[in-house]
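One chain comes next, on its own, written out as structure tokens in the form predicted on its own.
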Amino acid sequence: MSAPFDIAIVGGGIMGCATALRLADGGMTAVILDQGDLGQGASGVNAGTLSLQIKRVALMPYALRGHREWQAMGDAVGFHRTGGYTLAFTADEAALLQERQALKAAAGAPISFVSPNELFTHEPHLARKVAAASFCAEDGYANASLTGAYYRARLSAAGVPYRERQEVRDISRTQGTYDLVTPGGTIRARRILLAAGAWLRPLASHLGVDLPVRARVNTVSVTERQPPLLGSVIGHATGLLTMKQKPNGTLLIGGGWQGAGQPQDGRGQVRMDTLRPNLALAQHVVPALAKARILRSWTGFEANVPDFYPLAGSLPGLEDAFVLGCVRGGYTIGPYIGKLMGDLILGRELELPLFDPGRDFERTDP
């Protein structure tokens, strides 16, 4: 029998690859298991927004991080930084804008307000009908779809290796090890990290944990290719709308309305009684697509816990386990907190703290 490795990561997301990576640099051998392929899940399939605007403010510092990484990723993820704009266009939106932005400003996030006329300036396309804007330069946009390449190349030449379409059915402990049963065949390791996002929680389940994980069903659609309407992401003080416009002239629109489902059962199903007002507050926002086609819409699973902070740390009561995922804005702090869920797992000091999976969840405003 092969001698087992360091750690088994379930989940080849990037937070799952992220980690990988901090380990192997630290001399660890991991290898990756997924039960699809690498960076299709929620890295893969969520509209690639990268805004400080519209992150909780306590996790500010990890989005900040978190952008840095996304910054020296570059090309190979398809990285624009286009600066962004969040609306509103009652005045109980502009209060919440206010309240909100002047918060996560004070947590160190460069965001400004602007007057309409400045935003119209930079702006043309967007309705005369804005009550108040904030700005925030460091906002832009990465391509999801290439998640998977990129990670695939950086795991490849740092001799990590992971192991796709191989979906773990069962998980025990014996002498020490953990035994992954994969249709590969069974993989042994001496630590564990899970990293499987919306699947966490059956998976836990293997170890006799309960994680207090739910899924959500954000949907994502894009147009057919437009004329320059959008040079910025453009976001709403609600959080229900996200939008940015791509070098080939399609528009990507996001904002979490949700679609029908559930993990188990493969891939979500877009709902029209969601997907419409979806449509229709883009469209209130940039009045210009009224004439624009929808060429596709499609759904990703987001896993979150009741007070919308992250899982990360070791699994309660069990030895050399861990679990690392469950955070609405994940994609953006993804490659920074996998680098501090490898260096807890190294023994390193941490630049900044982890989430207790242990601890009492209580849910606060999102």
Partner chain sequence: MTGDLDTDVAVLGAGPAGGNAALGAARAGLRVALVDEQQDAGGQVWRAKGKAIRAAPETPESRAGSQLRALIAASAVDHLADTRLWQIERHGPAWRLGLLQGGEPVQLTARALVVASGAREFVQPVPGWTTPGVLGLAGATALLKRDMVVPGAATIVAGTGPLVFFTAAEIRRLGGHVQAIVTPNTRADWMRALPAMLVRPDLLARGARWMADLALSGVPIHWGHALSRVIGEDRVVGAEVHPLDSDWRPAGPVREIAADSLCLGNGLVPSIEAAQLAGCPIRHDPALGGWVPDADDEGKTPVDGLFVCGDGAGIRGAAAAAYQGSLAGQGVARFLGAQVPGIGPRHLRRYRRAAAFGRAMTALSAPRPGLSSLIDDATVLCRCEGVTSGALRQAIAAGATSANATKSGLRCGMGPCGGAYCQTAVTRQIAVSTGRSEGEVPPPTARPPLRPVPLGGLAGDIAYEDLPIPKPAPL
Contents of the next structure:
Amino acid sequence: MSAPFDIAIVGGGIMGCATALRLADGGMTAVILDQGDLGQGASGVNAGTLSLQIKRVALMPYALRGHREWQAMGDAVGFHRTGGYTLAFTADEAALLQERQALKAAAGAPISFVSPNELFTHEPHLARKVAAASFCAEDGYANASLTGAYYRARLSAAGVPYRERQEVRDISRTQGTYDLVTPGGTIRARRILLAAGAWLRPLASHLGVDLPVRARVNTVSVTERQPPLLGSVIGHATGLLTMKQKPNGTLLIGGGWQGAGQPQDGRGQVRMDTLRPNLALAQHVVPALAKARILRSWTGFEANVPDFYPLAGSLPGLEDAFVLGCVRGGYTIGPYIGKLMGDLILGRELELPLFDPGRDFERTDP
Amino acid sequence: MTGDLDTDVAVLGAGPAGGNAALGAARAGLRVALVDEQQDAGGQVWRAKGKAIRAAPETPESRAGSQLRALIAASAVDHLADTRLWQIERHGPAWRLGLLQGGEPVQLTARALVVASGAREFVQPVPGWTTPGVLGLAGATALLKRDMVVPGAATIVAGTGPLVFFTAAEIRRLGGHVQAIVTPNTRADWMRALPAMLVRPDLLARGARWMADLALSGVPIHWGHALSRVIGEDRVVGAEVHPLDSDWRPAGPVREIAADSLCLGNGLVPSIEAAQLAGCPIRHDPALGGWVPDADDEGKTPVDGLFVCGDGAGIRGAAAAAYQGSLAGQGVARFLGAQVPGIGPRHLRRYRRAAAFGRAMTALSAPRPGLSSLIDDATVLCRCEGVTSGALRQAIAAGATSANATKSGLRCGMGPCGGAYCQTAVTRQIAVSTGRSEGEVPPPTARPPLRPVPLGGLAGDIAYEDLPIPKPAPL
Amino acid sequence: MIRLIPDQSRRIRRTAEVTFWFDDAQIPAHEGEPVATALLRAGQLRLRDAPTVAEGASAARGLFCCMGACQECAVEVDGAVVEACRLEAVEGLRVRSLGRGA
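Next block: the form predicted in complex with its partner chain, after the form predicted on its own:
The next block holds the full complex; its first chain is the one shown before.
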């Protein structure tokens, strides 16, 4: 029997891959297993927004470092730092925006408020109904579709093997080694990291751990190529809209409107009763979109736990077993928190603390 | 919501299969809505003449179509013509369909669903196949039947199976000039199909007449040849044709034929996206044209209340589609506790006989592996996004080994056609490059909308104040 | 020459002629005829230019599937993208090509 890997990572999304790269850098042998293709879960189907304006206050230090990671990944992931505006259309929304952006600015995000004049000078296609707008020059986006191709190349260059379409059907531990049963055979490893996003709960149950992971079913849509309509990332005070125009002219419309379905049943489904208001909101913000054709709408499963803070650390009650997932704003923060996770496993000092998966999830602080 | 409709049975597609399924379910006393994007029922094969044609001679196809249209008009079926289906959802036991009628959103709720979405064409990509003047072979038949217009002044008709000869005959009937027929099939291929064709002496006789006419008129037929390159920059000026070996790999000297138009097609592929959106599992069956919804002869699928029939359930031809439509009508009626009078074992026998003929034609039309070698690195596979075979080869070599992965990494299949015209060639190339069978490389996940639709048409007229905005995310 | 398939083109009766605009060209059509078909008859095969093409390849695109699926014949009417093969010609209709000279 061949020697066990130092670590098996289950889940080939951003967090699993970023951790693997850090571990390989630290001299560990890692293998990644994914039930589908690399980067085809939430990492590959989200709207790609990199916005400090929609990050949680307590996660701002991680998000700021996440932005630097994306900037370094650059063209290979379709990174664009465009700046972003968050819009309020009513007095209530404006008050909400003022209150929230002040706290986020205090946490380190360079957010300021801009006049309607300034807003419409930069974004002339926005509806002239805006009551208030905040701006953050750090905001932008990357192309989530490229996640898989990016990490395949990085992992190959780093000599980290990955196995796609290899669902982990069982995990057991004998004599200090984890055995992971996959269709292609049993993989043995001294350590294990679960980084399977919305699929964490059934995965952890193989190890007798119950993680209170639930999934949101976020909807994203894309239009046909359009003439220039937006130069920056646009958000809404409630967080229910993200919008950006890619260099190829297509517009990506998200905002976390909920589709249907469960991760264990495969891909989620778009629902008309949430897609339609999502698109109506986009049209309210950019009226010219009314005639743009929608080419595709889809959903992605975003995992979370009851306190909406990450799971990042040792699995409670087990040795050499770790979990990473449920990061609110996980696309932005993923490449950075993956590095932290790698440092934890390598026994290095951490730049920022991680989030104990054994905590009491009913409390509001991590 | 602008309009909400409610029915017992929703039938998607008003061709021979969907039309007959709808008629059957209506005869069982059920309320039936027949949804179709064309103005008139008939589908592609029994297509109606367009609005610009006031009178024209009939053909067997136009007569069959007229009969179906008359039956639908005289029935209780609610025919939602010129209506685009963009979404299929399950809500408890009910189906909810997203439709677009005259630019306005309509939701249709149904207790059971019959998907009769028909087929699309597989056009073998060859260098230059995006040049204006190149029509799909099935596309050309639409032009000939609906508009009664020929593709050009001198047309090369190229491809597999019976459709090349039908198209050539129709071009001649409408006064056009067929420059040449180019078909990978050989006379021997046709001789081998002959026993299966004997069940349809009418079609056999018609085919014989086409062949005799072509011979008398001196139209060259290049048996065992493929159209291997389109010549022309901004419009077709001709084509190169190659002789093929038995695997349909080019072998032997190339020749050039001048033409101002080309019709090109290599068999049909079931349109399965609607069935996929409805949650139907799919399986790969090369004898039925590739990926098909999992269903029995009567169109019953593993999904409760979902039936599929016609070419969308597997390519068996229009005659079989009509019978299978009746069977699916019976199936859906039974599912809802009703009964269609007069549908019995006789129908099943007729269906099987017609299907045997259709499958023989599918076998003749299916491209053999060597035909893919007509593609060179510069050949465009994804017409919408301009993705070449060479780019796909590199992406596969870099580890993108599924249709979803090449779609994400390369954008092939992300354009307006939704992958309809590249998917077969793309998954074939992935399979060949990774040493797997085509059945091991499924198509990408189906996504709504099933056709591009204007955002305003989906959003409708929801006022900002009425947007259902939930409480903000945690700070 | 002996024909077993008779030429029936003279027995087809069509609707009255109308004229529509394709960019700056006036195109004759039978009323209700698909715009793409009328353009084909007028010898106007290049309906649009593709947004992305491989190096050295022509961007010219025209009618292909004739049934509203492939989107190759997409044109613009009143700022909206529509399939020319499903768009009926009416007198004075203004149709613009996509991706050409834009």
